[in-house]
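Below, in structure tokens: the form predicted alone, a single chain.
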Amino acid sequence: MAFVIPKETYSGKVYPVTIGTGDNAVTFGGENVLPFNGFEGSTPNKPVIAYEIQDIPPSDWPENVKKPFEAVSGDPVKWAKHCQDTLGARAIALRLTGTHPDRENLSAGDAAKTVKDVLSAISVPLIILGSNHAEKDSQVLVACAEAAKEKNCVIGKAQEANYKTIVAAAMANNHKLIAMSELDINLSKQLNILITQMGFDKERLITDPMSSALGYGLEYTYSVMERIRLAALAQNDATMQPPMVADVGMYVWKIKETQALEADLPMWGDLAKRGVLWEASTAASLLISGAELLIMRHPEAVQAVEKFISEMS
């Protein structure tokens, strides 16, 4: 008698996102199995992988990372299309870290036109992301989303504090938007149900949970995680049917490993071997637990990690 293998049905299904427009926009999400098991479902969209850019220069990124960028990352525009036209990038993620009180307090005005500027000269989906300060974000990602009004980008990150502002601003221009919570599936329910309450299409919403990077509380960001996704897909929530994102670089590129010097600590091994594999680990991990974009910054880790998608899918 021949083996068959065990399968599991589901009654819900991710919602499918698109962003960007025209021959390169990507599409994620609209599976209705767990992470890669395509034998059991439909897996029509592979997870993106966004590239991270910033506003100003990564002064406060390790050497490791910051070394790959460092002929482009004094200009938005530049490290965009060298993300695009050199890494191949199906999405670029531009940081407004140059907007937060605490570091150069650029206006919503400056950020309106770095937005405008990286537009004009990639054609690949734009993310765009505040500097996690709630009332700096809801003045800066207002401008930014009537910036670039119809292109499809996404906006985030829409927070229980400013959601009201960057909810009307995303529907007014026809963009994509993220909703985070603290590592809460209560929290995040609570929250898509609000921005929905506000009549925005929960098909165009993309929840981030919050990332953590390996060593860092991974296990419990996988467990909400997965907790989010089978909620949308053996529970058939439809609060919980948007498609994740895992804003990885911004997590493992400020902890003690990817930094730690060899001299310091020679157990550890070759430093700039050890952050790349740090990346790639702690993506490949979100993945698994339901992930379908990624926000990463080291090539050689986002090589990794595409390789793996590749193979896994």
The other form holds:
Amino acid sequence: MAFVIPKETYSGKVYPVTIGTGDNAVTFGGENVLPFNGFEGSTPNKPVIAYEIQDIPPSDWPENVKKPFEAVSGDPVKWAKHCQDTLGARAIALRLTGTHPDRENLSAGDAAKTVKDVLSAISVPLIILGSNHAEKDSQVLVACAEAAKEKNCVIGKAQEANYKTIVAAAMANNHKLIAMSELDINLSKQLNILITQMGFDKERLITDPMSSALGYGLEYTYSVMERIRLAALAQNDATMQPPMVADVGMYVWKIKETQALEADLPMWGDLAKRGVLWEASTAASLLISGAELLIMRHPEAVQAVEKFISEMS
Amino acid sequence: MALTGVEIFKLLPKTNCKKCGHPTCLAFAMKLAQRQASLDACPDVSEDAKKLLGEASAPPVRPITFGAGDKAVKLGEETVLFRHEKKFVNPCAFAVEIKDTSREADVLKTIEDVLGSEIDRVGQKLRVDAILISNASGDPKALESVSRLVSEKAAGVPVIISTTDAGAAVSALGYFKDKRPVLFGANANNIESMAKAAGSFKAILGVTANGLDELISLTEKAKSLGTEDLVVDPGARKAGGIIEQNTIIRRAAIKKNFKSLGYPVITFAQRDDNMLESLIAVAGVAKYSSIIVLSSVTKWKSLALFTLRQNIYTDPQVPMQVEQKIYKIGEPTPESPLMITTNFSLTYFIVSGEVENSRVPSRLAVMDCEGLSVLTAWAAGKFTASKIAQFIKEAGIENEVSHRELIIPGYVAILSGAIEDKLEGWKVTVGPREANAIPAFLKSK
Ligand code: B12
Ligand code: SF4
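Moving on from the form predicted alone, please list the structure of the form predicted in complex with its partner chain.
Expanding to the full complex; the earlier chain stays at the top.
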């Protein structure tokens, strides 16, 4: 009996989303198959990795991921240029950590200025992220969305508690938008519906089902992503068809495995390599489960994942 | 496709005699369809029905025990494509390659690395499971001498002999009699002699092909030769090809019940670049490999891969949890500090590990929160002031400790006042947020 490859043809597809402007704009999403299942459908765009930078020096990052940016991380503009020019970043994610009330409590105006400065120094797409303080983010991101008008940035993250103002700002200034919910497919669907009901075009959305680090809840993110992707493809559920982002670096570089010294835990092996692999393997797993956009920190981890992606396609 | 409950019912005696422990034959049939019962439970089923049902109810991916004794690993037996549907059954095995061209000192070093690879994580013991000895030299004597070394120095570790030379295989397999090794390397040219060699040592046969069509003809050939315990290599070595072939194999087995591909898959991830090798292994762990061959045992690589395997193979419905009780760490006296946390395994093992690191003898009260982490349990209303107060009262802790101070996780600082209101005479102290700050915190108390 001749073997017929059991191919799946799905009725749905993931929206392609383009960010940035001009020659350096990038597009991700657009496939009509599960991740890396190009043998049965079309995968027009490769996943994109954005380098994470911050508006303030990364005092809370562990030594091993601080070091590669030592010379530039005192200034977000230098940091961004370094990622673009030296590391070859295809996109940059600026996290406005300094605006958090428990950190420097920088104002929305300060943040907007940083955004402007960074944008005038780079030509690759910019992702603008708040400090994950729901109230403060809704002021900060509104100001930043305006400051970045017409640059086709990504604004994030809109959450249930603050989405209204952020959605309005992204819409008024022609940006893309990350909608984040907490590890639950129904919450994610619900938030996407609420946002599109405000008149926001669903093809401009990016879903963040919430990341977690390898060993610290990865299996939850992994399965929520797989379920979202199956809903998009097999059930043709339009509310689940935006591409997904995995915000990997911030979850990975706070856990013990990326910080404990080999001298204290000899069984865990070389700390520098361990940290890089932790970020890279978290990222690779989430690509396999459905992410099209990654936000990462360590240059070696990014390079390893880039190699992995090119082997995949 | 597997049979439905109704199809199975038609084959049962239909007497509703209840000897199977189910109220009716239909109820039993439904359980069989969900693979929650075994046909053996019905004493009256006919031989014909047994044969039909046996074939239909055989797991779509053949279960195979690789190795013998307490280091044996189970392979295959999977029933779903996605982990959210149902728990993946048998975690993939990691094997490290030893080439028979290596110097003896290097062979011994790798054996030592394998034996010392075991790590305890979240209460599970994880290790590099197996050794693959490859006949890179092409010389049967070299293969034999490394095999002897491995059988002496790594006794009990499951072994894969990789060669295309059946003669060489026979002398190597001699060292692993009754140890259920894998003989890997059966291809279109040698399958008859390889199947014979494997058969005479009760070894599992590893079939290697260039693509799926060839693989199917080889597994069918092996079956016709009476060899059914197989592991299969469809040939891909790059990450993309591995995912593609593994996906097609698993899908054919599960959705089509296509027996000729219903075998555990072996994946070769070896690369010069250890980081890239790790990511290829990641693809194998996530997407359906049953054995993953690595080029070296490297601690940082092992830790990440073990952790991923644990994550992918946990039960999606039931978080890993530990028993609710007051755990003693070190040898606490009645004056020793008392801390509280939830019974999510990960939380418990992280926190108890840090308390141990502090070397301050302590009590850790672990409260049943259905296996949720501190913040998740708090958000779900399972780790609340009144539940904590009730637990402390009912656990009999007031007889064990002479003080009345309870240390709570920093992330639930908000609960401190409410707990004090509900636990008369107690003082609540807010501990650090992250467990890694616990040693400094306890030492400074
Ligand atoms: C995985 C996860 C889930 C999983 C459950 C996993 C589990 N078994 O608990 C699922 C998907 C089921 C889930 C569900 C929900 N979740 Co949830 N979840 C997470 C996530 C990503 C990781 C949690 C985790 O495993 N942490 C690791 C463990 C080890 O952490 P831990 O128990 O807190 O322990 C640490 C410290 O607290 C400390 N510690 C622990 N004990 C002690 C004791 C002492 C004395 C001391 C000093 C220290 C200490 O040490 C540990 C290591 O540092 C977090 C976000 C995040 N990244 O943290 C959200 C998070 C906890 N979830 C959240 C929410 C809101 C929910 C839901 C209510 C919402 C929803 N999505 O439906 C539900 C509720 C569940 C229910 N049954 O109703 C929120 C909680 C918000 C808040 N601030 O209260 C979080 C923080 C996400 C967020 N940013 O909003 N969640
Ligand atoms: S033991 Fe067999 S015959 Fe009796 S009720 Fe169960 S299935 Fe029916």
